[in-house]
Amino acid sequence: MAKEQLTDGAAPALVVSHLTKRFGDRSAFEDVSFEVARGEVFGFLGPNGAGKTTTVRTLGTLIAPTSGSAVVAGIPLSAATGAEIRQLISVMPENPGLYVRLTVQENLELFAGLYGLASPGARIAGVLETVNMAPRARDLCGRLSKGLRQRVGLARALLSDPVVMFLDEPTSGLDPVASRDVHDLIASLRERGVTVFLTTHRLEEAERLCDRVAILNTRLLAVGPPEQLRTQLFRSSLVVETAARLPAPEAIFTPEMGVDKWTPDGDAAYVLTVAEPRMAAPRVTRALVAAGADVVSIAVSHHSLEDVYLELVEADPEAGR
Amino acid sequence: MIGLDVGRLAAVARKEAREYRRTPFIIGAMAVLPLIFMINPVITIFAIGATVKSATVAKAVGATFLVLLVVPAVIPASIAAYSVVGERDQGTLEPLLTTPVRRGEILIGKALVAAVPAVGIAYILFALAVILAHFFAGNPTVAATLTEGSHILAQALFAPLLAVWSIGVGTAISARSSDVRVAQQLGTLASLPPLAVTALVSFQIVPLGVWTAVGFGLGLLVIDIAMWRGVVATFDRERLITGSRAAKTTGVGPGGSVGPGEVRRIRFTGGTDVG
């Protein structure tokens, strides 16, 4: 199947249905189902041992699933289609795994040969330029820092112009500037229609880059855009701080003010659960002023992806394993 | 082994050759070991007096012949034993296996680069032994015995067949091993059994003639083919990555695209990848 046909198609880049992998009695992951659209940056999150890497290896055709099905880059995953799928995808493991006795150029020449690239020289020069490694092309990989090796690993993953890229912790070991470069690169890949399957522990990275995230802890706990997961898991709330403790907060934080529930949060602060923060905040402010309270601040509480992650993973019975 | 891509095979071989060139231990072993193996044949050839009987000359030449065949058996064994476990140790195996390269291309690419220098060195040593015997041996029949058609044929056939055996067995051990040192030790030991076959000829237990050489060559070829079939079977992507072989259980691969809630299961009758 030609790469052009696959990139033009509207079919998802990945379709995973009830996929399970067991090693003997132990489940690496269980009954996992999700879809990833073409050009989507999909975050795959989970604690250590959750099955993320095994999932990537399975979708990357390195490991056979125990049951379930998957379609990768438009090709059904099977024993016979491994090479065909691997031609259309690239996988960058957390450890880039470079040949340390070869130069950067020679490492990329090997992979250009394995992918059967027609004009490897120009392509290699292009990807090295993309990751700002062109001046280091003749350096031995063994003499590069971890961050630079990570960049070469990324260049290698870009080499075949893949339809789906699996990136396992691509910013691991990188300094903030290099991490930002990688983030920019992932954003540019999305613009070019490349599907990125991003495994990461950096939740702020996932929140910033990913259109949708999946949280895995052997079983899939949640899939969706970070914002949607936040609203599903956490009700909106207002954090109110007053100069002094309120004598009768129950008289102010009432359903009439749009407050469903309230709890004290320290000496003179309160967390109010509300359905509509934009409607409730002015009402509560007016009520506080009318009651003679000195309002120090009133703010909408924002839950991060980290809150979502912790809420799901800690509530999961598998967390105690 | 069907459907090999020459470009991918060449890419693997080029990478292997570049790595060997930059590994002093391998270059050193390839240069020093053959020289050590040459010492005994040279002494043996020079020690034969002018009046020694032809039967004794044949015995001495047979011993020389055996020593010269140790080179193609031993040199590539340690290289092959490093080939897979070394990649795993460096962390390069997984990226390699995620490319479209087929296991046949990896195995042949690696084997070629280990075999060619070993066989080349074996032929050079044999030629050197003949030249030394011709110009410096005290007994003129030594050179004549060494250059008998059956000896040349045996050397030409046995050297590559022994190299192919030792590379295959080294690769198989490497694919199953988790420690580079253990793999190299076992690989070197496992390269020796086929030398027993050639020892039958070398020590004249079986007299060496053209047909004997061909017969023993065919025997080694059959052993090599059977052994390489086993090597290919051990080279399973899942086993190489996780240490356990893919289970032959219900599996994946719908005939067409699948949507959520519509799962078609088919029998999965193999490892991760047939390629």
Contents of the next structure:
Amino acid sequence: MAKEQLTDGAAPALVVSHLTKRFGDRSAFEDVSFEVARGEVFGFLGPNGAGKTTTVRTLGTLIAPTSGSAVVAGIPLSAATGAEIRQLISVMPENPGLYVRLTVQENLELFAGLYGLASPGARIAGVLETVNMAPRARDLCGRLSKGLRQRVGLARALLSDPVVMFLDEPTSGLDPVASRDVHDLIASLRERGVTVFLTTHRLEEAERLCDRVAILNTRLLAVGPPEQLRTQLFRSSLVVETAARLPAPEAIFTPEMGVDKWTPDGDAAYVLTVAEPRMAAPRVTRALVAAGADVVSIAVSHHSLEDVYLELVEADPEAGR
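Having seen the form predicted in complex with its partner chain, please provide the structure of the form predicted on its own.
Below: the lone chain, stripped of partners and molecules.
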């Protein structure tokens, strides 16, 4: 598991230290620092214009940073080491850029030649099997759906057997079935020990796939596992629903019951802020029953990664610029 690999002593797949990229007076991203473990699926989130794609292009050796440093797949990032790094990584942009008048097989043969792969036939067959495209090898790419073209793009990115894969919005525009196929492939890459650096606008996708996420808005706002970020930003809460409005809820939802504060949520529902849900829920339930209330439900309220994202981005003074 990638979370275990964070502490297993292996050198990180990516080390980014105070990295900045400016275009004239405008900062695409500024003073960004983080590490990514080998075999980790690392989500990179942020609003449009936050600098996500520029970060990928920088770490992928396509553009040079203005300042700061990075180590990619164990190699310090510099103009002199770009070719060496590119042998160990792959970058799949949102639009995979396939040649539509060539077949799937011909596209992969062309890119295998650009990678300098000798006798690539077996490698091409293997990546086509990985992305479930072997039966479509002789189809023209121009006749494929967007979802199938994304699979071919992933096959191309796998050709060089990369240590680190940068996937920029790989499910953009895909239907749920095609998105699920991409998710399954990313999960299989994690199992094989490939480090996946994933940029996405789909927060439920990041929550499902990623061991950790970073939230960027030109500056790095937070890094950590989704559950840890939820815990840091939000207090736990219970949602209580009763059959009828309580005549005196303040007499039930007290500190003695483990409730820090409460607010009504409709006619006969209440949101309770608590420190320990497992301790407070039984106490509150017993107090409600003792007061003669008919309890319809009582449940822990779980904040989503979307809640975390919105809380951080909307609180960021740069959000409204």
